[in-house]
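Below, in structure tokens: the form predicted on its own, a single chain.
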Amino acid sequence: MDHLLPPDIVEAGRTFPSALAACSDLDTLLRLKGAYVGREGSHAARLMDLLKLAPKEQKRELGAAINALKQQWEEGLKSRQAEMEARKRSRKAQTAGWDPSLPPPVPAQGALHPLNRLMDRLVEVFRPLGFHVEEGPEIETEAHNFDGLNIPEDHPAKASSDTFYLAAHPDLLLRTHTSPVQVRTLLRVAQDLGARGGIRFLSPGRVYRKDEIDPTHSPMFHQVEGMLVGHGIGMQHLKGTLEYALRALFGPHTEIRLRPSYFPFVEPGCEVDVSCPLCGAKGCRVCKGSGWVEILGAGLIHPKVLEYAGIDPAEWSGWAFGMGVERMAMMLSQTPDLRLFFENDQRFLKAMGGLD
């Protein structure tokens, strides 16, 4: 439609955005407004005169071009004016209550996120028992994430509806738990396990699953897993270690109980509950009146997991456990919504100092 408009009007339309951006104050903007859409002598007024004189067969097309230009100019000017006025109000509000005799504000100091602090606390609880930290990649192979943990081919966790696979590398995935660190560590130390006399370690970190975001689920969350391998290790060693650790976390009067459960990588497996630390096992909203709160899953390492790493299960045995960091943080802080730990609300994060 530009062929119907005078060249100077076409040029004015082309340069309008840069002229608008160059307006540094309201006076300059008002002068620009007068030049483009003012009642007399403006580009818009000239266009209306042009429309009146145009041949009948051109009026419809020319009218559409003129309206489009006028709308573009008016909306741009209105938006720029609102932006300037808002900035002016903000500056006025900032200076209205300013007292030059007051000391300058102290900048906020950063701190570790509550989930990181809780993971550090878990590591410190186990450190006196000889546990160290092992880490692994968050992008894993199927072999480390599933096969080395005795997870069968038809297990639901292997489905693409549950696990994030990399489109360009179908054999790679975002790890669904921190257990692949156990597989990698056992493969690394298998040859000198005897010289070491066994191994014990924790593996804290981020994990990923295809969960919908809601108050109790997230596609990204945190786990801390522990493993001990040695000679003659049984369930009594697992129970004794967990009693020590959970009492250090929740208080000396904490009781634990083990309930049978199934996990492919341990046999036998169990769920571990603690007496509710918030009500003293009397019954409350957090423990749903039962006095107990499920805190982690555990069990004796399945012989096939040891065999996969080249370790003889007839000579060596061990246990492993895994706990969700967010679940523990929610229980300790009585936070009803998991999403609060990821939304970066400074008020919430400061209130979580009690997790230290």
The other form holds:
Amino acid sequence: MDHLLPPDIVEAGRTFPSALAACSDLDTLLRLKGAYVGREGSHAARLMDLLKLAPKEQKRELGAAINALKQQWEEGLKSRQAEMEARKRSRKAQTAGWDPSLPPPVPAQGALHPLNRLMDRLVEVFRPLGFHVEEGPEIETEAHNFDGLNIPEDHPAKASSDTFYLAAHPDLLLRTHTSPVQVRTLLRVAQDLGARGGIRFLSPGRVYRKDEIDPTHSPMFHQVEGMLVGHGIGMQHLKGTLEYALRALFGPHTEIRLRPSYFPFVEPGCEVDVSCPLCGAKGCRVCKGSGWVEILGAGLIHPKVLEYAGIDPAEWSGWAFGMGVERMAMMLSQTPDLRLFFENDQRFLKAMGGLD
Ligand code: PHE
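Now show the form predicted in complex with phenylalanine, given that the preceding structure was the form predicted on its own.
Below: every chain and molecule of the assembly, starting with the one above.
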């Protein structure tokens, strides 16, 4: 059969499969296509011319040979082209919307909430003095929240207008202060208080009161309770400890002053002011010109509180304090509105990085 065909076309037919395999992109493939089956000047076109000129008796045999060759080339080219286009499509799909030269996204870093950081700081100030952390539940009994703290039945704090009671369990409530942790801890350690030589702890946590929300009130806020029980403890120990702690927090030049006040669970009771850390007690907006800012309530543990826990007030005495965390955080950071601490605005929280 080959003897009827020009030798260069026979050679081209022999090398077609390898030429096809060597095509690595669509352009080369299209060029190959032009050379083999293109309309003009291609091997196929020349074969058709040859067929036209062939003697009649050869036409049938030659025609079949030419068709077989053309079909082989066309099919080969077609399937190779489809293969290339499919590969190109899948590459495009894989890389769509992805620019490998862009830097990878940096995941946002989490951080402790400014109120948690401030409470941690308080704990760290007291830790070297031998204080550990005690925790209590936010859902409390009336006994721990009121009775054990010598808060009388008719005290206004017990009213349902001030305290969240659980609808399904009217004897349970959301604790109104961290002081119930005093009661729980004293009850727990009463038996081996002697062996321990007393107790001292801090208790940070959430508390709840039925307060209308405004720039300085929230129905949920944080307190840090502090308590120490030992032998012969008096106001001088309370004052000395608070002076140490508040200077560690607000700076070495901070002065403190104790003003008499009343809480049923301490006697005597007091409120403690610090010299305004913002203006150096000269008088500013934060201290309302007075040079002093109220920071906590405190006092010597009432004998009734010790007795309730089974501790003999003739042998033991101690002090306790409770401070508002938001109040202190607002002052340190000069934040005018307490609600900012609960809105999770990233810009505020980032700016609060300066809190400690
Ligand atoms: N529990 C008091 C309050 O919430 C604060 C306090 C604690 C006062 C301990 C004295 C002693 O206001």
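Residue numbers count along the first chain shown, from 1. C-alpha atoms forming the largest set that superposes within 1.5 Å between two forms make up the rigid core. Just so it is clear, the structure is predicted and the values come from calculations on it, not from any experiment.
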Next on the checklist: After core superposition, I'd like to know whether residue 312 moves between these two forms (criterion: C-alpha shift of 2 angstroms or more).
Outcome noted: no
Next on the checklist: Once both forms sit on the same rigid core, is the C-alpha displacement of residue 46 at or above 2 Å between these two forms?
Outcome noted: yes
Checklist entry - Does residue 327 count as moved between these two forms, where moved means a C-alpha shift of 2 angstroms or more after fitting the rigid core? => result no
